[in-house]
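In the form predicted on its own, a lone chain appears below as structure tokens.
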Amino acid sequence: MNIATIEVNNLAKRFKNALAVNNISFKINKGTIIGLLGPNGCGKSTTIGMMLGLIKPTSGTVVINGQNIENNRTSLLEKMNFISPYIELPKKLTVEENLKVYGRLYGVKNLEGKISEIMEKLNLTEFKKRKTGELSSGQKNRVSLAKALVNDPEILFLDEPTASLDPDVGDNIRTFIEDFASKKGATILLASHNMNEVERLCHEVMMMKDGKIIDKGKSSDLINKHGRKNLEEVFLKIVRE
């Protein structure tokens, strides 16, 4: 039987005359990692925003474990972690003391330990002394990645983990995902434009255009309902139609 772990019912959200997210729909089961793909500025992720209780929706509800994110937020976060490339973490902190307060925050024990063991697992060691502001794009995406995994996490929300990243490091960081995913039985939403990382990764695709879901399956079955040779020629031709 699979059971829901989030519940996305009738959502929707409207900025000033902009319908950004236009009431959606959908359900994650427990284990899964799903793919939320879409243009710039088609809601995905202020869809994950509202998820995260983070924006607080014009309508509509997202129920997580059961319980609605607006009521309990601060006990369901416990819970969840997220990266976004359009947050960036305090520049003038070290690599590790960034570390430190986002595990505090998240009250995890023994942190000094979990702190060197996703340091070493992402290659960010010989980085832990520098501020973040000095790093590379490439390298802060890695630490934002590292901040998402300090409390272990039930549930991620990864909005673009992989962007800036060069070939090497990014199907090593691709490879990261799959292990923490398969290991600790995480529930995944993974919003990306690299669609060679979708399929690889993802159990199912979620199509966004306008605000709205308007296609969803596993990319096998979106690439033959659509008649194209991969998932990035689906997405070209739903995204231009």
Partner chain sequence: MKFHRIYALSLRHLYVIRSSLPRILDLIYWPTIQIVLWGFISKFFATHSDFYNHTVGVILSAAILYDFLFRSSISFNMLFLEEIWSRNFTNLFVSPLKISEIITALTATALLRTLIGIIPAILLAAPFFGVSIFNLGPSLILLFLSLYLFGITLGLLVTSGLLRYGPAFENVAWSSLFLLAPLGCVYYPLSILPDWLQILAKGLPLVYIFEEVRSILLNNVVNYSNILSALILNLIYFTSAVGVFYLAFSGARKRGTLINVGE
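Now that the form predicted on its own has been shown, please provide the structure of the form predicted together with its partner chain.
One chain, no partners, no other molecules: that is all that follows.
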């Protein structure tokens, strides 16, 4: 039997007159990678924000490992992490300093060893004494990913993890995420506009539009169901309908 790590129940968020998320419900099983797709402004970031306890829902609940995020924010966040291209790490700190700060924030044991291991896996060792602000966008992206993995999260939220990266770096990151998910059994929610990435990484996909989840399933099932050649065509069909 699959164990639901995340249960979202009748979740809604209203900002003044706009209903950003409209009564959505879904479950994510432990160890699965779920893609959250949808056009800009469809409510993906708001949904992720509520799942991370950053945004207070207007109604509904987010239950993680059996605990409501609203009442157990600190203890749940210890086991979670998040990256987004819209947030950055302090530019004046070196790569190593940033990882030390976040490692301590998450109470990571044997931090020095953990940092060395992550930096090695993400090919960051040669940059460890460089200030984060001096790195290229691809290198910064890897540092953000290293920060997101420093606490060995059980649940990882990835918001466009390969946005603005060249194909080679993007591919390396995807391989790393696949590897991490399979070895650690982590649950991952991936929001992305890169349909190839979603097809490759995700066990299931949820399509959002106007604050609602309008379709969900395996990529192959969605492609067949909508009679299209690939997920990108499915996305375009749903968005333009």
